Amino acid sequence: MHHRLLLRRRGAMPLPSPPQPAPRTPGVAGGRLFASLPSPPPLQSRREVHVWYLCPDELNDHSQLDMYKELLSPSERKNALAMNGPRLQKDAMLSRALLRTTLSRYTDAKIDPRSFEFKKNKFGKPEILWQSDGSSMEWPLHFNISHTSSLIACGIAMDTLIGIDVEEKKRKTVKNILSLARRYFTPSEVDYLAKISDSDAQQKEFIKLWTLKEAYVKALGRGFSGAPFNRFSNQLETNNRIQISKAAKVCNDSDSGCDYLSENWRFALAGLNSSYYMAVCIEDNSRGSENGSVPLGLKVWKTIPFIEDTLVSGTDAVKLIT
């Protein structure tokens, strides 16, 4: 609590008292943002990942909302509030404040979520920029961030790269779905789809290969016109697990620009709050060692950043694929 000294001159009128500032937001107190921001459980190896996800419809109120635009720079805020629209501006403020607090998490909260610095690769896939001056210690953290209209996910995973994708389960296509396989994907896959008669299911396996493909991309850090989705098939093995592999037709010209891709990534799939599909990909060099039949570890929070948080691995809300 702060305390303010009034000083009165000799024969003077009273100064009147000050306004009395409106009660902070939980988790907003002095110069500490995260005294209610619990730490996760450890991240207990390299093929572990954590994803934190929030509902921007349920947070309105503005109190809160304004608590979370304080964690952002400067430029995060310009570049939000340069959106289209409310909902959208909304969107971006929330999911940088979702990266910013779980990120302090995974840092013991040493580090003050506003206090995170950013970069981006040459391909544009941001990481943290650590100060070189030895001012706060280096975790080995990655991330990567996804949205859809209606949720935002955060995936952290330690020393090694990841990438995460949500997808609406009942999205929209704009064309035949066939006709987005074709110029998107494998001839493998597209054989894959056309085999399906039913037309909800193919769409539903159109949309689990897009989310592993995109997965992989953001894993990547090329982005898609970096690592276009036609140069590399996904395939469920017989054990359940993802394998990744390069197109034959695409990839066997020696000046394809497929080199960058391989096999050594592990995937999870899962059903979302039975209204979307998620996948993760993490970098895994263990495939082919006594360790590479170890499934990728997968915990899912919900979370209101500094209000609640709810683990929901385990429940009804996450149904793991593969």
Contents of the next structure:
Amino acid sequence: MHHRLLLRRRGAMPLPSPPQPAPRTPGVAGGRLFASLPSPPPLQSRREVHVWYLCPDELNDHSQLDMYKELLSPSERKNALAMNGPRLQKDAMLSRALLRTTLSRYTDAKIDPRSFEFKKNKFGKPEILWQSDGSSMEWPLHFNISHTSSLIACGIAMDTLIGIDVEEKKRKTVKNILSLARRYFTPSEVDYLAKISDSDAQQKEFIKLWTLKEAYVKALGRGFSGAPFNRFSNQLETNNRIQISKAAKVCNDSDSGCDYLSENWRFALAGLNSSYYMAVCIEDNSRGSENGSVPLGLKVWKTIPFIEDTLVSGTDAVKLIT
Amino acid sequence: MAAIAGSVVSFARPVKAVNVSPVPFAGLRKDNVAFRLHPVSQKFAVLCAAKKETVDKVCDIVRKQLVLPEGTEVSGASKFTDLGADSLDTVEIVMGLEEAFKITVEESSAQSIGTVEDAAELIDKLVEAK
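And the form predicted together with its partner chain, for comparison with the form predicted alone?
What follows is the entire complex, opening with the chain shown before.
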């Protein structure tokens, strides 16, 4: 779905054709700009996750970047500038712009991207801060952001905790894969990886496991130590389900650190654009016989906010692994 | 680091003073202190809490892990996230530190490391405790 058409329909007069392909600058500014974030199909249920991503390397138009910068709060702008170097600063800025524009889409265009305020839970996980004076509506939106150097993704879920992690498939670790796994993963996961003789394949499986575990920890929102990686196993089962289970002999019931490692979590793992693995994790409190058999619904859009949105799930760009 | 006019303040162990109340520290002679210590919201180190060699070694490991361009400034105050370290970088850095200093860093301690200085302080503490 290309929403660029929405911009062209405005105004009765056709635009004069430019001498060369027009740069992707918006023809509108300020408040009208905000209105050009089309509402996506709504999140159907708590089991549905929407992911919006952008590629910083493709966004180099200065007026576009200035427009995104304008959406940030003063403290967000300050934090972005504190990053080391122009590239990291741009990524930090785009990350906030992506978050704000994405959230705005899910409020029936009622909340301007600039209006959102955020707070951190006691472990540092960011959340939306809704005004408690009753002046604005609230939406039960949960979000999580993940960065790689070439892609920033924002996952959205309704009424449920969400974590997302994206990683380049070919990301090379400085440390040896098995030593990393031995230090941080569970014994069963180490065994799984150790059995893979081809080093490229092993590295890919490591990255898959890493993104799954990261997505879970981020959904939980208790920080890395709230759910140490070696206390839970993510098993990529042959029937394409991901099971999360407590590592045997590591948790005893009296260990309060394991209280949160419950098994009410649903995962999706997908290949994205053939270059990335993306893992999404949501809490799923629905119990019953169908627990685990209904897959998490995943929709993915690539976005250039205010300019173009492209639904990529359902195409080759998104290949579900589970 | 705050400059304390006209005197050197020494403590039994390095400490970092945060939100100091206007009460002189034990061991401090009143006439040595040129000013009253008022509660302030910013942190200041009365003495460097981490050893310089530790900070330097941490900077070195961080540079190697993050493949930072030549001339990138990395110092005690550098925040890992500001340098572009993501979670996988961070665990690799922690592992690198464990190997270099022959220590084990618990996840709960690792979580509170925000800057190079934080890491260096933790390392010094763990090394001393060995």
